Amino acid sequence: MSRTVVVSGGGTGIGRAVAAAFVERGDRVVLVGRREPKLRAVAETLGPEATWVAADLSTADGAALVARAVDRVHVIVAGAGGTSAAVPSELDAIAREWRADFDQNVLTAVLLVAALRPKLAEQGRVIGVGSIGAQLGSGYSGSYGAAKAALHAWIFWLAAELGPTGATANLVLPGYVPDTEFFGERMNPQFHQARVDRTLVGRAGTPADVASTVCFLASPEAAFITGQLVGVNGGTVLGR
């Protein structure tokens, strides 16, 4: 049976790969993000089973807009996020950086799921996308890793909330995945190699690596997996 899957952050990188993987499995996908041209381009590439909604999920209005666009949802993939990777020194700049990272990494997930929860099918699936930065402590000002760490407590609470309906909630924690917009101007050969060297498998991750894990957690085979942090990091972080 074809399912309806909502994927936030679906216009680029990991979100785009997740959307493509669900379409390949015969599901209908609703791409969500702030940049309409990116979403439209991805939807056109994926074909008639992909639609899109341009919305700022850090706002209640943006989340409500997505909820109005779907009647029933079987899988929610909360993949929106990012950081400016700034290292501010002035107090007002520090406050702006931390609030911005919380908004784009935590509120985007919390508000999307809250808006769609009344439409979530029994035995539905919620999969958040966290980061290895929450486990290692991100560099820069620490705001990105701290924001992603907040998703851990949220997913544990959500799993308990959804459990009585048979629905599950899990958090995927990608490691180093360079084929995204995340690293921007920070990327160079030395930066890349240092992160590859931290893995046990000797390579960087790919969006498809993460997408495969997300699809598994959304499958019937994963019905007894909930409230878990699932690392997809090539062994950079072990067992936690």
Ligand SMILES: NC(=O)c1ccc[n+]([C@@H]2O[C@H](COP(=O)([O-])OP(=O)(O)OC[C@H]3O[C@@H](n4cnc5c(N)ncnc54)[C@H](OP(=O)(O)O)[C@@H]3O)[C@@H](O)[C@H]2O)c1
Given for the second form:
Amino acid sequence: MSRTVVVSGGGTGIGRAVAAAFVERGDRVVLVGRREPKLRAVAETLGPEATWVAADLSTADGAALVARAVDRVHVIVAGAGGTSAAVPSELDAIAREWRADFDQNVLTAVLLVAALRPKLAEQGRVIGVGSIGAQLGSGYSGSYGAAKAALHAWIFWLAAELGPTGATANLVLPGYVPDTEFFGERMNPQFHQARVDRTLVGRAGTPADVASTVCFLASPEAAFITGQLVGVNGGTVLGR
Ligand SMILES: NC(=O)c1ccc[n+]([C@@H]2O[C@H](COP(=O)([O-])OP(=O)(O)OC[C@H]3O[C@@H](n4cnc5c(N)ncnc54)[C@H](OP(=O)(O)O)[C@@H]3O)[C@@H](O)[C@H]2O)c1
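Beyond the form predicted alone, can we have the form predicted together with this ligand?
And the full complex, kicking off with our chain again.
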């Protein structure tokens, strides 16, 4: 059966790989992000099974726009997120940074799922994208890891809410995945090597590593897995 899969952050990085993996498995994908040209380019590459909606998911209007574009959804992948490298010291700037990270990483997931929930099929799947930053404590101003940690409690609550319908909710926690827009100008050879050195397998993660885990969690074989935090980090963090 071909399923409808909504992928936020589908225009770049991990989300793009997730969308490609679902299309490869015969599903239809709806890509969501703010930048229309990025979404259009990925949809053109993926072919007729891919459509897109340009929307800011940190807003109620943006999430409602996505819901209007979809009749029924089988899998929601809430992958939108990110952070700046700012380390503000002024109180106003600290407040802005923390609010921005909460908006970008928490509200984008919460509002997307709330908007689509009435259209979620029985046995549906919700997969959020957290971060190793919530386990290690992220650098910069601390707000990114804290925002991602908020997703843990949200996914536990959601799994309990959805359980009676047979639907599941899980969070994947990627480790270091450089082939994305995530790091921007922070990236340099030393930055890269330090993160590779923290893995047990001696390499960086790829968007495809995360995509294959997301696809497994969305599969019928994963029907008994819910309310879990699933690390995809090459062994950088062990067993939690
Ligand atoms: N790369 C890593 O090492 C790593 C590690 C741990 C966790 N993660 C998480 O993995 C997820 C995917 O990130 P990535 O690594 O693939 O980086 P990325 O290439 O920067 O992707 C982030 C995506 O989120 C979208 N997005 C951000 N804010 C949005 C908003 N308000 N509304 C709609 N879409 C929004 C962006 O699209 P627009 O800018 O066009 O809106 C972009 O496509 C993120 O949640 C990130 O926090 C990444």
